[in-house]
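This document starts with one chain, in the form predicted alone, laid out as structure tokens.
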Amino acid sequence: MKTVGKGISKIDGMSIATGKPVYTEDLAMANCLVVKLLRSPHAFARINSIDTTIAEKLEGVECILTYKDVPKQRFSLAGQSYPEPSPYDRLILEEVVRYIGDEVAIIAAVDEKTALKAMSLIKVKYELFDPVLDFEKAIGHASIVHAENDVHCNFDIGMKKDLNIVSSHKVEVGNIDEEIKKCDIVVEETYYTQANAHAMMETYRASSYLDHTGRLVIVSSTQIPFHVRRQLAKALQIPASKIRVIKPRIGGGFGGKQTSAVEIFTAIVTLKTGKPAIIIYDRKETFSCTTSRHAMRLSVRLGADSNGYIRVVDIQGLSDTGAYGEHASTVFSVVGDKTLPLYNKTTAVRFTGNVVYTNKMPAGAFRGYGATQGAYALESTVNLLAEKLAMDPTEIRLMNLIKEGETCLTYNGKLLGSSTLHKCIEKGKELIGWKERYPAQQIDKNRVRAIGMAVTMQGSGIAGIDTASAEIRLNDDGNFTLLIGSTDMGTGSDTILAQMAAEILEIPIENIIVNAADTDISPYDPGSYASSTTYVTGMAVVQAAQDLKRQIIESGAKFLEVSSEEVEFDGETISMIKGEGSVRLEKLAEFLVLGTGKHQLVGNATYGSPVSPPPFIAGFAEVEVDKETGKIDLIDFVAVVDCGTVINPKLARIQVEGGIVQGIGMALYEDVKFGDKGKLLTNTFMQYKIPCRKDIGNVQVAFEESFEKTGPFGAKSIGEVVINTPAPAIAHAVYNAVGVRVTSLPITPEKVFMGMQNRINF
């Protein structure tokens, strides 16, 4: 292949690196109204009165809106295909506020200073309720977070809102109770995974204006422009045809911008005033008033025979969705979807549990989307099982993991299409020095180095649901324009999609202009999430390029007055196979558009996959633990990846490195913490620590390519799977170092130190 498989630099890399004005704020209209939000200081309360009289008189204030001024149509902000599985439990503003930071009033003024001054002049009186702050006490709590009668679900997700349950989920194959009795050994442990902040570089922001026809135009740093359009239409009660959403470059999302945190506020201001408006969340609002990863409690029970074959996997979970239910049921279900298939020598598997409302900042989509939490719990328990069986943890996995061409209890007979996970483990052992270093080495009196490992799987798009379209047009000058609705948020997806089109058309990637994403221009795409862009949108691009190539050959043959079978196209020229007749692509393009051809060529395709082939990773961590303090230094992390065919090795590598670093943050540092009144305590980077370069140690990345026949050029996804192994691998390494099994993330020196003390004193 000429283009696919090559480490081509990002097509927008230089513009981003040199600070070109390519982001949402750069593109806002001059003299925008500045939008600010008055937020609730209480975790759970009803607004008894709200007085905006004085604030509205302030010079420069254009608009103040309260719950009395907005439509009463409930909706969800979750970026999901319709009908969304997330409940419609929000209003734009509501009489009841459900977490500290919930919106109370929208203020628009000529500048930020005036808006903030007006905000300070609004008088609100609240009736306080007892908040639900402990998610383990939410079910049956005296307070009901959503007592209103008009909360709506598009289909049954197991909601029991009187019990604060937003969703219940159960998957069970086989008889757990009977099969567990047959096992020679059973291990069980309960794990807690914390909420995390996305910590993207560009905070949430959007601007809006009315165009010359009176249509509402939104410019937003979003992963989901088409979903934003649908949400705004529903919430604002206007036709979707009156809304256009434009996505410029995005400074990171990590799933956070799969929830529409800001667009609705600037949109309603523009509709009310007729003026352009902009809203920019500062870092504290981004931490406190958007979404985080779902915190979970996961209890895992594994049963095995004496030879080490895992026969039973039983996981029971509880998830905290906070005040609103965006992504609640789907994130939770993915915990089981991406853990139960891994070990397929089982005779019974089960994943069951509930997602509950609390009076805290909502949870939402986050890279890994439940698989991260599940991998930590399951893989930690597999390591525990290996120890009880006195087996090497890599060997127990090599015996039990699903292989290419095999099935599992939850696949209903479907076969796994591609996997090199066993090779990934062998490669990882070699790179980390497993034979020489496992399990631990004493460095000196106080310091111990040790190794741990874990494996994981994810998906590639949402099978049978998400569908992407692509168009590619032959321009009058012989170049091409690729129109896509996916959203490159720094991943380089625009580049790899152009590589795919270039490979099919046999042209240099420089001949392709990528246009994305604008709901007026781009073909439909659900957006970039669920590890779908390379796999789902990629297949749409491949098929659109094939369609265009066919048309080029047909048109060239017609120009040469021969049949299509008598010509060939090499990316530059359509030539007769036998004979000397030929026409250059530029000439043909000109003829088709400007001459008598009268038919500009456009390739189209829409693609949705009935399967979601999993990428795999084997992750290995080496840590050094100080036995006097519990301090953990990550020395080395090895990730060996099966993402199918690697479309762009350079961009794939940075995806892996970035995900590994984010996973290390979850494992060792990052923790969203709330005070006893429900106030977020970690609302700046002073309190919320993410790892810097000095915290990471060495990161080694290697690929063991498989070939996924349903994917573009054999590719699968890579964006999310990369975050899943650091937490269980590091936890395993820490245990091998000092014998302390930390079951609640993050793994802090304090927990390790106290664990050592308890073990000594036991």
Contents of the next structure:
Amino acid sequence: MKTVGKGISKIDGMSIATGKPVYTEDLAMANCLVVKLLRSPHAFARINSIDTTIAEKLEGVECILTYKDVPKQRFSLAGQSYPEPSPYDRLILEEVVRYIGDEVAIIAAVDEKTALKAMSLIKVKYELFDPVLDFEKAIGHASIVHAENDVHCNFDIGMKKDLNIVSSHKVEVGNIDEEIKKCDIVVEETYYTQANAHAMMETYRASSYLDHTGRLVIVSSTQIPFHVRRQLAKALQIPASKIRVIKPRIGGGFGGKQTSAVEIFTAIVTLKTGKPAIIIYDRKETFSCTTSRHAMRLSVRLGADSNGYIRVVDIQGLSDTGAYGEHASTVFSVVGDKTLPLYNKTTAVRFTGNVVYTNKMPAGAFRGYGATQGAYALESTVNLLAEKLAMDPTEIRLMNLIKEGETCLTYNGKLLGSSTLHKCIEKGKELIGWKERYPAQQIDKNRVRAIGMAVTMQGSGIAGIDTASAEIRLNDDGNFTLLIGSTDMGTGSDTILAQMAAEILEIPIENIIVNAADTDISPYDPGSYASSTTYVTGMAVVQAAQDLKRQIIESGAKFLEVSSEEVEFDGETISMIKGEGSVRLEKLAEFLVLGTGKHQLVGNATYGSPVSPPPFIAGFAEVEVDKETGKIDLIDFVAVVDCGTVINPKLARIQVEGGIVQGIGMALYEDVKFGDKGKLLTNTFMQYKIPCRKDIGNVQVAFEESFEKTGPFGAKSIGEVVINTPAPAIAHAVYNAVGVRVTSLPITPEKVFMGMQNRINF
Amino acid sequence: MQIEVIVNLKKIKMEVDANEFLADTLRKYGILSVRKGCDTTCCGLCTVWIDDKPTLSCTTLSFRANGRKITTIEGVHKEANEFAQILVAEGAEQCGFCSPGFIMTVLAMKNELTNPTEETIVHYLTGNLCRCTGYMGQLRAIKTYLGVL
Ligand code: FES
Ligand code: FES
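Show the other one: the form predicted in complex with the partner chain, since we just had the form predicted alone.
Okay, now the whole complex, with that chain kicking things off.
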């Protein structure tokens, strides 16, 4: 292969690295109205009265909107294909506010100062309710977070709103109670995974204006332009054809921008005033008024026979979705989807539980999407089981993990596609020095170094649901335009999709112009999430390129007045296989577009996969723990990855390194915390610590390529799977160092220190 | 109030509020490479040079820059490009939102440190956060750029 598999630099690399104006704020119109939001200071309340008269009189104030001024149509902000499995539990503004930070009024003014001044002049009286803050007490709480009658779901997700249950989930194959009795050993543990903030460097923002035909244009830092268009149409009660959503370069997303936090506010201002508007969340709003990872409690029970075969996997969960249910049921179901298939010597598996509403900032999509929480709980328990069985934790995995071509209880007879997970484990052992260094070494009187490990899987796109289209056009000069609706958020997906097209068309990647994403221009794509872009959009691009190539060959043959079977195309020239005749691609393109050919060639394809082949990772951590203080230093992290064929090793490596470091943040530092009245406490980078350069030790990445038959050039996904192993691997290493099993994230020195004092679990 | 500053070697008169911060002023005057990630001096995205010293413009009051020389990445185009090329070749820029502030700090470090080691490099850049890349690729690029083994 000429282009695929090569470490090609990102096509937008130089311009974004050198600070060119390519992001949402840079592109906003001059003289935009500045949109600010008045937010609830109470976790749960009803607005008894709201008086905007004085504020409205302030010079420079363009409009102030309250719940009285917005359509009464409930919608969801979750970026999911229609019909979304998330409940329609939102209004743009509502009489009831459900968390500290919930929107009360929208203020648009000529500048920020005026908008803030106006905000301070709005008088609101609230009737306070007792908030539901502890998610473990939400079910059956005297307060009901969503008592309104018009909350509804597109299909039954098990909502029992009177009990504060958004959704219920149950997967059970085999008879757990019977099978567990047959086990020689049963281990059980309960884990708490915290909420995390995405902390992408570019905070949430969007601008809007009316175009020359009066249509509403939104420029947004979003992962989901097409979903935003649909959501806005529903919330604003206007036809989707009247809305255009443009995604420029994005300063990071990580799933956060799969929930549309801000677009609706600037959109409604532009609709009401006819003027361009912009909304930019500051860091504090981004921390406290958007979404986070779902915090969960997961209880895992594993049963095994005395040979170490895992027979029963039983996971019970409770997930906190906060005030609104974006991604509530789906994140939760992924916990089971990405854990139960891993160990397939089982005779019974189960995953059950509920997702509950509370009066806190909503949770939403976040890289890993439930698999992260599940991996921590399951893998920690597998490590516990290995210890109880006196087995090497890598051995128990090599014996029990599913292999390529095998099935498992939840796969219903379907077979696992490609996997090199066993090889990943072997390779990881080598790289971390497992033989010599497992489990631990005393460095000096106080310091111990130890290693730990975990494995994980994710998916590649959403099987049977998410469907992407791609178009490739042969331009008049013989170059190509690739039109896609997926949303490169820094990952380099625009580049790797161009690589795929270039490979099929046998052309240099420089000959391809990539255009993404603009709902007026791009073919439909759900957007970049669920690890779908390489795999799903990638397949659409491959097929579109094949379609175009076929047309080029046909047109070339026609030009040469022979049949298609008699010519070949090498990326530059269409030539007769036997004989002299040939035509250069530029010439053919010119003839087709400008000349008498009169038919510009466009290849297109729409692709949705019936399967979601999992990428795999084996992750190994080496930590150093100071026994005197509990301080944990991460020395080394090894990640060995099976993402199928690596389309671009350079970009894939950075994806892995970045994801591992986010996982390290989750494992050791990051913790979204609320005060006892429900106020978010961690609303700056001082309180919410993400890893800096000094916190990460060394990260080593290696690939064990497999070939996934259903993927483009054998590729699977990589975006999410990379975040899952640090928490369980580091927890394992810490246990091996000092014998403290930390069962709630993050693994802080305090928990380790207290654990050493009390020898109890945290 | 009015201030007069030299931005990237050009003298400019700027109208600023007493409580306005330099990052906002520079953006207002079209220097769009300057970005904010936090406004609490935590992230380093807003790094510019004032009189050749890397400074966080998100918390520097604009009037304090009066009469001084401000340099942004637009003003060190050649050096920035040279390093950016290595960075991009490493694949170590992802969303790029942190890049201008990061590159300004790297270039300042190059001027400031003689014979930096991996440790001193990491220390110098600790205040520059990046949420995407995991830092390792950036470090590889810097080591190549500075010829540190
Ligand atoms: S914006 Fe200045 S340090 Fe973050
Ligand atoms: S590349 Fe995205 S924050 Fe650094």
